[in-house]
Amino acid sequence: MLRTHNCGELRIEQVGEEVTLAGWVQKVRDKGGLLWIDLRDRYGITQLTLEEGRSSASAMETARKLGREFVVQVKGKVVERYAKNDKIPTGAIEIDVQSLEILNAAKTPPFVIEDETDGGEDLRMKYRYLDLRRGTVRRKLELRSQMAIAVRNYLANQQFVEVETPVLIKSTPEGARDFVVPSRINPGEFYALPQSPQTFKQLLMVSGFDRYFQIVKCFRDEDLRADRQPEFTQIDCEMSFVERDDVLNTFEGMTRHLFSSIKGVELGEFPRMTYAEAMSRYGSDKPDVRFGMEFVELNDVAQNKGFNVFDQAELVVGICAKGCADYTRKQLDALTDFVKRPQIGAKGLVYVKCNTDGTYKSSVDKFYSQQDLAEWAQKAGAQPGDLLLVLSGQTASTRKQMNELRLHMGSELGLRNPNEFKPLWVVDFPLLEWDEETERFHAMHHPFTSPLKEDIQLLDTDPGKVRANAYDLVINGVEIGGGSIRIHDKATQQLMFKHLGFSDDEARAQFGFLMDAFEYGAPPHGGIAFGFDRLCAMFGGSETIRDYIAFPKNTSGRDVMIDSPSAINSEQLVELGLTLR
């Protein structure tokens, strides 16, 4: 070994012993004939001391050589330090430097190796490996490998068996879309990149597996947000005979541990809410319940009083702002606009200020009375000082753009308290929903989603009011897992590819494998799957999951580090048997 420590273990406790450092040279402090360097590596920094007339005349010259990010080794005794450090755990001591030697020489960095750094997001990005070795970012990636621990040993215990899955797979119409690999030795095939290894899981129950766990990275060919990547990991699971509660209790129980051990956070009850309830109160499917202002519908008190954009609504809902009706006319006109952003798509917003002398003042007055208002606010629970936020027109959309408004106003209030943490487990998805631009059915979640028993007879008649066994787990608004319990028999999964559209052919052409499967024993079965990127991000504090990938790709697919995607030549291109258009 190069080095009989580690820049940040030495204490007041091992003073007189003689020791090796081996790291990256953070910094260093030349005051003519007294020298200090920072010496740094994953674990810590220690102050290296050289002192001219006390080191030696090598060590003297080697370290006046020394740069940012030089790579050295150094021989020394540990001694207390005059003025002591206590932001640093080595703060108490230094080492009085014997000897010096360059293992290696680094040029320049193009940002400042330390927490709070001057590089920009893409110049950290093109230097990766430079940007790694910041506390910062290594901690991140330190939090990634406790958690990728803590849930192996979770499901180890759970007799949970962890079994590899292909990568490269067959590409199927459902879904996002694949990134597809060509075959040099099938001419005019090609392999897909798995999105999920769905089909592979349910094979392994057929198996008689039992329980099955990945951590696997998964693929898929959309456009990137914050909280998205190409390529991304998941906790992948399945289990045989059981019914849905069985899921659940498990896979709450491994969000306990995970909260317990890694955070020192217990989590309170795991409460459901269905789907329609979900949309109804707060008009989303992963709600954040660390706040109230669910939603009012108010069509009742606020239709047929002559206003025509309330009387043409199929929905009028509000909000109660507790404690806002002391808002200016500036504030309420930054509410307006930020509903009427594109990406929201209002078309106004209405307000009424419950004054706390029992009046009220609205942006509709001329066509409502106070009594009118004072229903509003009766069925809107708004006491005085309160204000009402009221929205209007077709139902899914003002779901949306109310809930994108609760969730500002939450924020804007300081409802939503980074420190808390409240699970729910959002149940009974629809099991379709319509595509316009198709003009057909497609699976919410995917086609092998199973029915809820009392809906089966529905996917003739009235396909789109059948709800799915299927389950997410939301954490403070953010979908943490999904999953749902899966068909198991093969006249169920062949009516299902009936209602989502395929023919006998295409069904039997993408899907055979599994169909044929069913008819071998397939027990009942059913998973779960969790994004392990966006549940360290959530961990760690973070809105971005790209902090949390060792070489993550930007916004637009590239790895700008090693310049990926890239062409490749024209030989390989003829190999595969492909030509550019």
Contents of the next structure:
Amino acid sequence: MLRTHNCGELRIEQVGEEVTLAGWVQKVRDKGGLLWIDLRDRYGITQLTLEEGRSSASAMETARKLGREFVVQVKGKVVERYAKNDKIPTGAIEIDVQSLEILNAAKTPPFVIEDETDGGEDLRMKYRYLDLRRGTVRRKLELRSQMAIAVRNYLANQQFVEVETPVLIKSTPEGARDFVVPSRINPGEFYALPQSPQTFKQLLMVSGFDRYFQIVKCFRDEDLRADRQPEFTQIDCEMSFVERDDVLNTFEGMTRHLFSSIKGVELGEFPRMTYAEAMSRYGSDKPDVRFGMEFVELNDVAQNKGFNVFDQAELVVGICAKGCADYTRKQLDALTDFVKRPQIGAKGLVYVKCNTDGTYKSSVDKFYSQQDLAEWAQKAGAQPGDLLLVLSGQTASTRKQMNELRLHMGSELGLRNPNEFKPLWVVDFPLLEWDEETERFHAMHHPFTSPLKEDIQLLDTDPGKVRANAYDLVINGVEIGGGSIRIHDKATQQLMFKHLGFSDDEARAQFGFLMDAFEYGAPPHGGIAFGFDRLCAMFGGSETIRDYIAFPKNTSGRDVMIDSPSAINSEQLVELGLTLR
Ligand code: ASP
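With the form predicted on its own already on screen, would you show the form predicted in complex with aspartic acid?
Now the complete complex, all chains and molecules, led by this one.
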């Protein structure tokens, strides 16, 4: 080793020892005859001192040549500091330098390599290897590593076997486009990168592996939204001979274990809520249940009083903001502007102030009496001092808008405490989802998800009503994982493909291998996958998954450091059969 100790471990107990350290120069302070150097590595910072006359002339000379981020090796004696620094663990000592050697010089870095940096996002991405030198960034990846290890240990203890599945495969539909890779030796043919290992993990159940997991890269060619990465990591799991609750209980266990072993947080209950209930109470399939402010449907008290907007609406829905009756005109206008933003798309916002004197003041006083408004308030459980906010329109879109408003109010009122973690299982998702564009049904989860037994007979008559045996784990309004009990017989799988608009031939060409496998003794099985990047971000207290990925892509799907994607040369194109010579 080029060192006897790292830069984070020397303490007062080591005073008098001769040591060798190696690392990066963070800072040099030259006070004439006296020189201090902060030497940094992954483990910490240790102060070096040199003094004219005391230190060797050659060490002094070398020290004066140093710039930021030079890589050096230093030998010296551990001494007690006069002015101790209690902000760092090595702050009681310093190294009295005897010899100093430059192992590698460095150009001045384009931004400051400290927790607080002056580098903008783009610059830091271009020089990600320098950004990763910063403690704040490195600690995020250390957390990620710790979490991956905890997952492996936990699942291994539960008899899960980690199996690697291939990356060059063919389409596994998870609702996105595939990334494809041309095959040179099979001209004109392509592999697809897995959107998930879904079919392989199911085949492993047919093989009798019983419990599988993998921390695995998945690839989805989607239009990039904020905080999506074209390649991301899942904790992918599958179990045989299980029903829904077995899967939920197993992964509730894993989630609890991670929270308690890594964050020291003991999670409370993991309540279960159906999709239908989540939609009607929160207007979202991933409700943030750290706070109430649940939806109150007001159709029966608000309609048929001459207010046309409400009368025409499929849904009139309100939320009660506690203690907000004193909102000013300006605050109410801001809320109206919020819901009218194009991303939210409401036409307007109705409010009712439940004044502390027992009267009501609303934006629709023209149409509603005090008695009417009292009825709304009663229905919404609003007390004097509270504010009712009401939206109306077509059910699905109004719920969506109200969900946004609810989350906005929750944040504004400080009800979304980042140190509180509230899990929720959302179950019984719809099996199919109507797609306006293609005018056909899509699998809401994926085509291998089993319908609820009691709903199968609806497939022919009312496919949109069929519920799936599918579930999501939601924490604080963030979807952390999702999975389902699978179809495990060929006939049902064929039926499913038919309903998704596949011809028999298409289904066979794409998924014949899976349906064949189902004919050789496929056990009942089900599983789940967790978004690992997002879980890490949540544990780190951040909303940006990019920070928890060592070398992420930017919002245009580019790696600006290696400059990818990039063109390939014409010989390669020819060789791959992508162009004619
Ligand atoms: N393959 C699914 C997904 O990526 C998860 C699962 O059903 O286990 O969402």
